[in-house]
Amino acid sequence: MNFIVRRVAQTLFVLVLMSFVSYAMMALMPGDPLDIACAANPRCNPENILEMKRQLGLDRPIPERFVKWAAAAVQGDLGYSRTYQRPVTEILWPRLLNSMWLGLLSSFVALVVAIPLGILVGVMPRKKIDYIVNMFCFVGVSSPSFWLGLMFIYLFSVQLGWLPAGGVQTVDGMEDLSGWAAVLDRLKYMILPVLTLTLLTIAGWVRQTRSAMIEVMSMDYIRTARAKGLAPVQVILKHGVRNAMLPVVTVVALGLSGVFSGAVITETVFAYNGVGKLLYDSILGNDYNVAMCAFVVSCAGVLIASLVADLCYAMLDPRIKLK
């Protein structure tokens, strides 16, 4: 428990240090929303801008405005949004559930072939198939996702028409769609997001599987168990894949992270609001408030992952003690 506290409290820590320091970025950056929207005013002057930026309180140091919307933010107070005239929160939760169910689902169908896939070439090294397996993976890794996606909607969209280019749902007769309709629609417009990253995540846990099960395949334990009499099956499962999953965990839980900060790359090809959309549009557009509120979301993320690895530790190798 004291553990779990005190990586709760690191957590909590680095969280708010990487919102300051997103803050302050944000904060020099050129391109003040004021400066664009008296640029376009040709009554503005510069003393309007100052007494806006005092009203607004934009004039005062970077620290005392950073509390002030920590502050805020705590409260549930996002902002608002100059981009789409709307409070942060309206726009940042629908985004969020999109990048949610899509790095869910590209997590599972990744998680469900490449573990078992590493771990069938990690027990047969040099052998034909894991010849074939290394070739598409490194395929896989070497391929940029917006390349991989483009090929993706120019053969299963304007070659074959199967599959929509982009999007989230059907605009036009929505409203007639309900229950399973309304599901199997969406399911329609995320088969190539989904298939995108699954393809380019696989690829590198098949590797990162392969090479713990190598290592750990040629340890003096599994020797001895072997030499005890056990079955291949229980060398493999009982010893050999327990401890390779240590190494795997953490790549896979960062992975995982992808999950609430969403893939601004595949998310941006495939016009599908998700949070890296969001972040992406945002920072574009000067929207400060939206992209702070993104950037934020994605650190979380990837600091909770991190979180849930060292628990996964414990759990799947009883040397380690959280204490």
The other form holds:
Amino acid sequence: MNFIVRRVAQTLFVLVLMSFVSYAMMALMPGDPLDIACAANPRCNPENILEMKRQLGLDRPIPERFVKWAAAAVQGDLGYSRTYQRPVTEILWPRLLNSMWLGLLSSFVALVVAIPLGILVGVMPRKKIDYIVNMFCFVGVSSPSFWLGLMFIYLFSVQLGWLPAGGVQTVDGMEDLSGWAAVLDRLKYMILPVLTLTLLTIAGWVRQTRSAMIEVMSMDYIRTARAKGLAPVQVILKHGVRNAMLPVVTVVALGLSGVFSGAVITETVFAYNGVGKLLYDSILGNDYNVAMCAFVVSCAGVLIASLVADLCYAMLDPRIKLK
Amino acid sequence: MEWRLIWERFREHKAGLWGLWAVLAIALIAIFAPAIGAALGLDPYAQDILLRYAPPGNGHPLGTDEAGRDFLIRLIYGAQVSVGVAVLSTVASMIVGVIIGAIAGYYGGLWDAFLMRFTDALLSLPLLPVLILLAAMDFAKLPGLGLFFADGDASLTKMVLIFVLFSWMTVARLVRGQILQLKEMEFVTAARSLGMRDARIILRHVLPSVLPAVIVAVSLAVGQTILFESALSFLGLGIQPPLASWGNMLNNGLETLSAAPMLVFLPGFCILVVVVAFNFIGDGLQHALDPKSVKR
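Output block for the form predicted together with its partner chain, input the form predicted on its own:
Every chain and every other molecule in the complex is listed next, the one we just looked at coming first.
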């Protein structure tokens, strides 16, 4: 229990620290909203800006402003978006849901493909299939995701015209769609982003699973299991996989961070309205209230995922005591 | 370990050797980019608005981009920036990592606790969002740093700085772990009893044993840095035009895709080749430097 409490406290501390640092960094971004507003108004002069800043409390030191922001945020008031002209909470929730669907689907696909494949090549290293899979993984972990996405768009949208190039759902005639038709429509828009995300994740996870399997299969207890006459399948599944999964679980749990934090690049390439794209758009658009929240949500996603990874590891490995 | 021996073992690793040749070839092209440009009579910054998306031929071997600039020479100059930024920042971050790791590991105690908490905190951050945030910052607004970020190539300095700030942690942990073990060894005690200063013990007796692991980590990190730089530049937050990097050449990718798909394919393919090459080198070095590793 002690371990869990300490780990949770540590996560919260890093999160608060991170929010503060990012809050301070936002002040260093180019393009002050007030300056922008002023530049659009010919009757505005520098004294007006100073007066406005004083009224809005923007002349206060950054720590003081941060405390005010955080206090409001904890109570559910995340501020107002400059570009969307709506409260941030209203914008954030649908984006979060979109990102979660994308993340869950791609993690699921990656998991179903990567783990069995990794086990397969892990038990037969240096065979032809191992070389082929290894080669694919090398290319997978080395390819820039945005380029992969663009290539898929070119192939499947521009050339073949099978799938939409970007977006979340069909905008025209959405009213007519309901139930399964709406779900299928959204799935159609998710195929390419999921393909891009999974290819990269699969490559990484297969490599992890493979090396874990190779290491475990060289252990003495595997030889013992074989020596006492167990069927090869049983040796692999009961003695090999169970032990090899330990490090893999951590990597997979860490990979799940994308479920909450969104995938900035993939979402941007496919114009998929998730948290990642929101973060990018709001930073470019000087929409600091939105950028702050999207950033903190992204950080929280990753921190929670690594917390889950640590807890999983501690629970699965009896050698690590939770006490 | 002796260099000849390392080279012999590295040569056994075919993929590593291929990676090395590929990186050397690209490095040569990047270094001689101005000479190549002069020989072909091409200028990476000369625009010709009337000649946007020109097909290959007619003085432009690979055609022109969205501003009518020659594509081939931009690709070559892009190698300079993309590989240069990555190699420079990785080497710099390696030095930072070695210093921090050595201090933490050798002195232990409070130093160790403080430095390693800091390292862990940085490691636990989501890299891409943090990099995006940092890249979007206007560094000239930072007090005291304005001078360095005032000129036209500010985005180069900024990228290197950002990557140094966020990639020293792996090396630091690696070095610390190794030094923790090594400092209990007899030869370190012997050196200390001879009255050597700490800095000399670390540099002469401890670091050489740590170096192999660091070199492997660094060669793998170069690939990662190239990927991150290209992603930031693709998003428009990294290397700023008119400078060409393989990432920012894809900045208009979606628009270019229908006009001239080759212009989207090639920069990304270059990134892929270089990153694969660096990863192969890392694999090969691991094989060459780690006596326990078995040839795959």
